[in-house]
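Okay, so here's just one chain, in structure tokens, the form predicted alone.
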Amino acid sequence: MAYDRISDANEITARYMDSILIKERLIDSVVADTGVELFGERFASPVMTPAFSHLKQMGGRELTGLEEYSLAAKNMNILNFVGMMENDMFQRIIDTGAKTVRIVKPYADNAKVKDQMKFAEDAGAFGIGMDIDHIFGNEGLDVVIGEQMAVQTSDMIRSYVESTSLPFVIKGVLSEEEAVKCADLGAKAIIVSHHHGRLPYAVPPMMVLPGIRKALEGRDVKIIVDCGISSGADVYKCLALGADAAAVGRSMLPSLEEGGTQGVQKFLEDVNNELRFIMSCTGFARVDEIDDRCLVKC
């Protein structure tokens, strides 16, 4: 569909992110600690990997891209996410040793949804969840790599949450109303995302973060954000606006393609180091202290 004006949500998101500037507060500041606690586990950083799907071998290397970035997440002690895949591939992800959340697509075959979630839990996943922003496509219900998707009702999602002892994550939340519904259904985390601009004119995730944080005040729900996250500054802004963590996405791919596990690890280290630097320069010693007092919208 063609528009005369800018409709690409990725460009809208990038413009919004870049319109947020940062003030310094240096006196009495210290070298910041980027460690975070999520679901009872201590991680080295609030930076997370994206829920990628179907990455094959790159550069003639033995492991798939999925396994390579999962190994980087393990080496970095950060939370790892993966997306659409069959159970045998997910087992290979678990075998890397990374603490991994499996995001399952909203398949029309509901038995497949339940099977993949159960397999993940039995295999040792850190968490499971669903990618609700792939329910619809331009011609009705979405079809992803030949797989038909289906509408997901509140009752269906509640049944997934109640079927597992793992933290349940709902990916693709982009409004305060949906965030509250996710909390009511028992989700332990949401990913605020427009899935790389699937919806024309989609609101930037950063723009809705403060409202979502306020709507979930007092609820035991972690807020993760993605879309366009490519630097420590981006992560810092997300945290200051209300997120608990942020996932890099396509910005990671060049490092993965060129350098595999080591390339991704270097990229993630650079992002985390910049986050630490900005935290230190703005007077925040810990991630859970960060708020919006040093942000300026231009």
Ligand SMILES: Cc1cc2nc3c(=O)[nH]c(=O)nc-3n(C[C@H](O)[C@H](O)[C@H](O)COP(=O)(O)O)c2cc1C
The other form holds:
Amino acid sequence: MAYDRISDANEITARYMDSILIKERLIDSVVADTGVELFGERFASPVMTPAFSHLKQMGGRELTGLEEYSLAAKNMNILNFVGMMENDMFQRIIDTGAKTVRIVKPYADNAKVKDQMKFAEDAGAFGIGMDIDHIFGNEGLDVVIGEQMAVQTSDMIRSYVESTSLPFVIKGVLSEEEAVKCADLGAKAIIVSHHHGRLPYAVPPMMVLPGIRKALEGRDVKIIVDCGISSGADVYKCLALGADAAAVGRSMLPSLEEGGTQGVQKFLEDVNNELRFIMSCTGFARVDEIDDRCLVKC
Ligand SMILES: Cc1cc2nc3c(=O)[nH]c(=O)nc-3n(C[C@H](O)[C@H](O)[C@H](O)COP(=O)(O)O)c2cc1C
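Could you give the coordinates for the form predicted together with the ligand, as opposed to the form predicted alone above?
Every chain and every other molecule in the complex is listed next, the one we just looked at coming first.
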């Protein structure tokens, strides 16, 4: 029988997510609390913003999209992430008051990596990290907006971890083996991600979550996940499969473009409200109680 082959990891991820269904447990259930503690700080939700870059002003408004979504994160008391940017832009993110993790690119210019990490720490970042899944491109080492990327060795990553008192987050982990390596190098969190499908046939992050959770048992490493997350149901499934928190991604862009801070805040609140509803309907009162007993794979 003929069939259509798909190599796009975004589509594979969406299909996997939608193949997971949810059972109810209602008697004795209560209205759930979506609050979480991360690195000693209390947040209102395990929903996070994605590590985005290069969002300019939208709809003729004054602030860039990066500042607008950071303000929404601040207003909601959720953890904020940003990606590739220069220090002056990062300062503007800090000025929004959002608790922000700065994900620095694996630049070939190692002095730039260290400078951006130090700047972030001095400016008052909540955490720092690196997206290790943006090293390679089809022609070898990638060039991102004119900036050369470079291989990152264990020694280099250990030196970043040791250079800061902030939690260090490694973004772009997609195997149990690499998750354990991150823990050994001193990372305080990993983001299980295929970076919106950079790798053909990349395994859906939620498919490797249970294995990664098991591999990191007893280690002090938070598991964050992203890719293809657009609803509270998606977040719930990720938590049930082993994540501590989950970031939305391009799913927030239409609300951001149209409505700025208010628009994206409404989107994030809707995601969190759906998460609370599903937690309540499945008998989990708190985020750290959620497990996979109410999931069914079809
Ligand atoms: C406009 C845009 C800019 C991004 N910039 C970065 C970045 O600088 N650093 C990074 O680690 N990831 C970056 N990402 C990837 C996201 O952080 C995230 O991993 C991805 O969008 C998740 O997939 P999803 O959009 O399908 O949910 C970017 C994504 C987009 C759409």
